[in-house]
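Have a look below at one chain only, the form predicted alone, in structure tokens format.
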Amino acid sequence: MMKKILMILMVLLAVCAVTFAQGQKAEAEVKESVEGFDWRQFEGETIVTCFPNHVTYNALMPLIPEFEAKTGIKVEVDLLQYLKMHDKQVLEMSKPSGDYDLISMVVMWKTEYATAGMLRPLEPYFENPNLAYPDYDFDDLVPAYVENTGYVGGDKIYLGGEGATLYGVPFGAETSIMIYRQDIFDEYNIKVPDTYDELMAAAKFITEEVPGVYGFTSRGASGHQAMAGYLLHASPFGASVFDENWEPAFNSPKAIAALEWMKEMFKYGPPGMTSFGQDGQFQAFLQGDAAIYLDASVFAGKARDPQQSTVYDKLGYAMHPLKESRLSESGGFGLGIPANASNPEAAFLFMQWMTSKEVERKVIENGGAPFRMSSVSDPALQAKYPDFAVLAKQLPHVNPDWRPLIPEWGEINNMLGIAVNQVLTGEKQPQQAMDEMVAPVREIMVRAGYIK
């Protein structure tokens, strides 16, 4: 008998802690429902994502079981090598149904896959109630970010402006600033740059000066990597790829004198740094070798970071230097879901997961950049990350228009980059070099449509 009464017990006992743990399901889902958004409701699902090796997206790596917890939803990442990214992207967007659900693209990227269909435009996701997050707040999301990274149709084919689709959100993006040498600068009385003759003085007087550290490091190598180095000054200096119609003014006088400055200046870096790729210049300035730095934004976390710099402590933060103006960088990565996605609507929550503030505070204390405005405004972030109160400065100066984001600009980009660097070698004169490269670089405007 007592037996019998002890098995009763048991079962009730286990009928209550089932019904107390539905209850609290429950209670869980009903809150969620309250709060107007259900995270759950693709749970079971997987989504394959494609990312690249870089500070930002490593700094997400860590969180993402987070998300996984939360949603119910398992995540696949399939990081590479970011000039990796490209060929696959494409290959597995051209199938039926491709392996990725989410995307990470270069700002380069955007527009010839958008124009070639590849991309869901991500309006009708933003629209959708039951799809997108209340507190997700898009307009607090950098605008010069949204509009390099994501939008396609508007104003040259790839800026907003009428007729602009959406199809990316910012994650990974930049622009420029200067990171320098503090210790350096205040035990030789060196005046912080304000313009390209004082940072051209600057680099100069260490590299000649300060024993053992050269005064400037820069990306150099052909192609794209040297292109890059210099579409950092053309814009400073009032300099474009193209003019209003089309035509190619990368030999006009302005550009021309961007690339002489720039030429000038690697007088001043590291032996070598005309093979340098981005990971060489981070390095010279990383280990010491170089002063000061004038490029992407996105490389403050590493700069800061001790486990990656030995510098980490001797640093100080400036605008982009004033020519004519001090347009900055627009670049970096974006987030789009291909066409082809099996399951877009799962990856949309991770999109907006991964960009929301709460998310973004995570990623800036892993080492990851800013790509909102209340982060780089906030004074609490400011005291912690310096940098964050000369991005602050430095956000209205970016220009969106840095360079052509056409669909051709792969290949422009490495023809005009493969020049550049033949200067920096000293192998061509700078208007000898442009001036060569005009004739086929019209070719393919022509071919493509853009100059009748």
The other form holds:
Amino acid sequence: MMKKILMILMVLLAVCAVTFAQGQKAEAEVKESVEGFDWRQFEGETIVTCFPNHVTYNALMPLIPEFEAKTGIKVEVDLLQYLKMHDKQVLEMSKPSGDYDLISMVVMWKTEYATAGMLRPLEPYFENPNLAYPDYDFDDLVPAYVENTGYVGGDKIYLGGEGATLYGVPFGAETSIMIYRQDIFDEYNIKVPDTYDELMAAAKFITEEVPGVYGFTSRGASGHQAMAGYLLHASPFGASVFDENWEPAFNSPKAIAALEWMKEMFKYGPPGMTSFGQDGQFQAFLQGDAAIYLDASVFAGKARDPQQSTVYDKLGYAMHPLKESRLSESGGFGLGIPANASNPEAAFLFMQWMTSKEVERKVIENGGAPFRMSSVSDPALQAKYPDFAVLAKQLPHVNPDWRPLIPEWGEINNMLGIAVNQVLTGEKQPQQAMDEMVAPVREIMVRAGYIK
Amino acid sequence: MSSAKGLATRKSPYLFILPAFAILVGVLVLPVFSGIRLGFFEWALRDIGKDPEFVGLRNFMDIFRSENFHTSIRVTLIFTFSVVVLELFIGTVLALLLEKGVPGLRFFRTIFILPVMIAPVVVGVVWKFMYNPSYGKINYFLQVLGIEPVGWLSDPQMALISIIITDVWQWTPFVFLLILAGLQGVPQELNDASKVDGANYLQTLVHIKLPCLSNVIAVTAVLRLIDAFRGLVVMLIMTNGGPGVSTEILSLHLYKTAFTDQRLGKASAIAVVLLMIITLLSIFFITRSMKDEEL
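Let's compare: the form predicted alone is above, so bring in the form predicted in complex with the partner chain.
Starting with the chain above, the whole complex follows.
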């Protein structure tokens, strides 16, 4: 009796296995013939990627099995807090053979990596007909994002232009737009700010007149966070960190004006804003404590997600306000292939797949940020995601030179960020704080050989 | 024959400690020396594959000229001395209160020891939430009492105090336990004798208990002192040194120099200074407590 049952079970199992395997094979064949591109050329390889815990990457995670099924390549993801990735990546990439085949890098690090020879130039891959996916449409990637996340060696070392080499493509790249509480603006009949003066007036009005709600939310914690908050205003005010000759310009009248404006604005934010990192800044808006957000555009995905946001259905979007210009942030993440990667070709396939038009749409659906012109300007998507229309208008105003992406930036960023925070907490006056930073920053620039 | 045997006996102790000595040199002495050596080199984290460049005393001159380093030393000293004094005081008072058979002593001891066992990372995160100006518990209770919300971690005047409170909360129990153990070691005869002589509680405390405890207190102070100097995680999580550099204690300054600024040589120079300060303080406390012993 027992034997019979066992026999029947085994036969059933065998039948199942055969049918299933055939089904899978047939499916794969269909895909190949439709696309005319050999996605399965690296079947059986395993690639290891280093990704940040970030909205757009989190939106990609559930899609990865689709890539594995399509290509037969196994993908392992090392998911880290974004500022922690740097040390681990440097360590891996300075070994003769590293663990990572594909890394996500904050744009601040691209020059450092590329000039140290830690990344592979991507042009040879895109020019190789066996590897380059024909429907990829490189030119459709947002040009400012490509320049900011991908090119090294052109103007000022860290921009595109003559002599530049492509080391990365954008994924999780961003610019800055304004997100505000439509309900409050409607109820109190406030004009949506189009200039920096109007923004200040609106924030002041909301803080004073709307019970329990502050006008503005910003990051302000000492170091990187405060500096990122400040740079958002520096570009529209016409200020930059260095002048054309790498001399410090962060104490120029325009730079000080931007800092004064930021200090004033901090009066109209929730308490404790001088200790806010990005998370504190987001939470203040998501919990309904602050009415205006002006920072990275990727936040739109979080803000409209009912799981994370208490104000998901009360949102309005606007362009970065105008001062001298509307020059907005360029930042976020790009993808690069380490020079010491074990499976660079398979990694390149994954990179193309992640940033392809089809996958981008799915990433957007999962709450990720767009990075292709075709999706941002698609009327159907604009109807579904009202921020896309604003983004489409903002993208021509992205400033690829938003901050100096030189290898020494980490140290300078931290020093200036401490000074900005000291201004925000009232410990120092703007002019004094920035003047004091000139000598130490110059010293770094002299040591690195930019100036004498 | 006899002289050869004598030599062997004289040498054999060294032979026995040789393995321990070798391990000590390998894992302690050599790294310390290579750390000190690195203090004289310029080595960026991004150049980790290349050879460091010798720069002489430049790193040391850099740090002594830097304002942030001076602030950092000041913050470290204020932090360390505040927490050590507060913890020793509160810990000793608690130990004296709970020395006698208070009902539920075991229960209290277990409760008291809990903070010590929590990982510093968790302590940092939990207190950061409690200090949060908008949805933190502490400001909520203050509000109930009608007190204006306090910017615990965002006000440069308050941030260090907030961190001192957290450290005192976490480490007082540790001091309490050591002092309590010390108190139980005070010979009962001395207590009885003082009672017979008609000494009141205060006199017994000042003339019998505290002198007997002095060694325990000294050792506890050294342990807390060294720990406080090296403390990093709680600040890293709660304030990351901010606002400004108002809570950037020396070890955090060192960490940031190495991993944010990526200057490993300069970070090593700071480590050397930190090592010297801790060594001097430890020698001071240890010789003091030794002297007491001789008396």
